[in-house]
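A single chain comes next, written as structure tokens; it is the form predicted on its own.
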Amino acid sequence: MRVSIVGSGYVGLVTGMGFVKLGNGVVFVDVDDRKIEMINNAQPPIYEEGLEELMREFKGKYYATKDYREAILNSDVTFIAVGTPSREEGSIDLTYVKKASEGIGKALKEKDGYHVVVVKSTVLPGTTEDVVKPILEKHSGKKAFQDFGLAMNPEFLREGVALNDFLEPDRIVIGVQDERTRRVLEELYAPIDAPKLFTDIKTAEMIKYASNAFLATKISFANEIGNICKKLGVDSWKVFEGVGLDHRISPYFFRTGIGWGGSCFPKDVRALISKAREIGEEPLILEAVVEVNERQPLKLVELLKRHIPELKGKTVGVLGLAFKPNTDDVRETRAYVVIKRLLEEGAEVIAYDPKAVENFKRFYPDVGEKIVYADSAENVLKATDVILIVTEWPEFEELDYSGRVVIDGRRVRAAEGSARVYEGVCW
């Protein structure tokens, strides 16, 4: 089948070389020439695990352009896979989707059979229809669900394993209405053995929401189970592995630490948030879960502080900025708020990550101008006896931590081993 995806940022471009290696043929479009240019020289624009290796494989097979009229002309089904970044207040900012959907529906006026456009892009009940659709049909001059289909897809991946997630995924979720459509994607999707749940389009988009609130509750409910065990000298990791053997409640995502960050839990709670107080519901376990999770990073600091109660003057070491491993994306990274509080503090900080040093320099200039970065984790342990574990990089656990303090946010066991002064932040 011939596939296009608006918007080639992570969600678009880990979707469309998912369907490449299927066997489909992509186009990828977008505004930004610097990702068009990569993308058509079979260099990604963001790093994930084995996507560099999957983009030399298949080129010729994919390619990217800014013309939206080339993109819907030569594929069959459309993907709208753009932006929704939060505002202020947390809801969701819809000016790339509503911006995808005019493009699209100008190039669906001139293009002859059925067309499917597919919303993949994380929105909010009652946006596709209530949004997307009456733009796809002022713009194009067509009916949705008769003229073209209209459907709702949201996405489960998980950075550092999305290429994994798209090609074994737990489950598939389509929101149709109708039946031309559904066996479009049904096609689509043919290859992959998964679950495939068929929904009306708003539950689709609900679902979405209703998963990355509940694992950012999961995550922010260990977390103050955890603070609670410091405090009481429990292993917090133990309990865990107890209570996840319990069938109904599994032990996935009971990793405590310093809480959760990327581009979807934070974005998505807080929207959810914002939709609650909107329609008139009080959303008090999604507001408690965002609170814990504000707080729990700077348990690092005051953990820290213990042990040198004066940071003035003093150089701290910061291993990992990336908001989890085997990414380099910092969105939300816990790592900003630990090193905005150091240097309130007065210390000055040395940091390293293998993968995303460059992004949290432009991402956050407020810290970032003020920090050294070292070009190896080995380099940081030289310039300092003093330790904070901000993202458990796989190679954190080759290092040699002795004579040191760490106060760990990830539970890197080598630091447990060696250090001379450890603090688990949970445990």
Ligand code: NAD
Second form
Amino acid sequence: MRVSIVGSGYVGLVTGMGFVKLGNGVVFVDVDDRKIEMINNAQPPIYEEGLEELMREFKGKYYATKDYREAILNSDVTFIAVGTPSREEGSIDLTYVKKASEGIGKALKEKDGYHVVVVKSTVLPGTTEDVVKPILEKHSGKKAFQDFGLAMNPEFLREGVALNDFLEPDRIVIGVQDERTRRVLEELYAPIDAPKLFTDIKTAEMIKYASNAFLATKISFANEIGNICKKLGVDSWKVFEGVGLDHRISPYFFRTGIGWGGSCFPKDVRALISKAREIGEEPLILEAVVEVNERQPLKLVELLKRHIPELKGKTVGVLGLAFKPNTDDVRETRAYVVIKRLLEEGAEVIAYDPKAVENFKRFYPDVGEKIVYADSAENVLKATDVILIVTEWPEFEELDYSGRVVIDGRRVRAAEGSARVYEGVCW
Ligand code: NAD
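Got the form predicted on its own; any chance of the form predicted in complex with the named molecule too?
Below, the chain from earlier opens the complete complex, with every other chain and molecule after it.
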């Protein structure tokens, strides 16, 4: 099949390259000239394991353009994978989804054959039918479910293992209304061996929010118990190992630390809270989930101050800036909160991350310009004897932390085994 992908970021690029690997031709659409040029040179504009190799191997089977018309006229299915960020007060910002829908609608007007539009961006229940559909219909002059197909297919990939998650997902959820659209998506996803759940469109949208809200809750719950464990002198990791053995609970994604960040959980939980309030529901659990998560990274600095009460003028090393290992994504990273607090305390900060330094500087100029960056983790350890571990990059397990004070937000065993003073945030 010929597939076009509108929005070539973490989700769009991985999804598109996944479809290329499955034998489809793919056209990427983006508004960012730099990304288009890089994709056309088989260079990934983001870091994701295996992506560069895949782009090189399949060069010629995909290309990128700014031109919606060209992409829509030369494909059978279009995925909308643009960002859906939070507004200041937490509600979802649909600006990019609306723009993408307009561009696709205008191109659809000129298209003779049947075309299917699929919303892959995370959007609140009702968005595909009440926002995307009217825009597509207005600009195309055509009727959804009749002249063109429309579906909602939420994405569950995890950055860092995203290509694998595309090819071997736990499930594929497809929200459809009409048979023809369903058949097109069944065919497109046929090579992937995973449970496929067909629902109505609104339910598919909600499954994504409920999944992310539950995962965020699992971590905040673990951290709340972990904070109690810490005060009681109990190792919360052992506790959750024991808890996770209950098959009703499951051991996955059940670790204590300094909380969740990234491009999804924070904005999605906030958007769901905002929607709930708008419709007169008080989301008590979700509000607490966010509150626990906001406090959690600051525990690292609190623990540090137990060992070094005066941080003014002290150089503190920060290992990790990405919101999690194996990605260069820094959106809502805990590193920002931790470093901001360190600077407020008057500390000097030297930081290292294998992939995320440039993004960190760009996203957070307020703190990013006030700190020093080391070109290796070893050089952070050479520069100071006070270390905070913020992201658990595998290479941090290779370091010798002897003689150092280490406050660990993620549980790096090498630090636990070799530091002069070692404190884990929940263990
Ligand atoms: P991203 O910011 O990395 O990518 C979005 C891309 O869309 C950018 O390249 C941007 O330039 C482009 N874009 C913006 N406006 C456009 C327009 N009008 N036309 C064409 N391109 C446009 O975002 P992302 O992380 O890939 O997330 C995309 C969606 O997928 C979001 O709704 C997100 O919640 C959801 N999602 C993300 C993840 C993840 O791990 N990143 C996982 C599951 C779902």
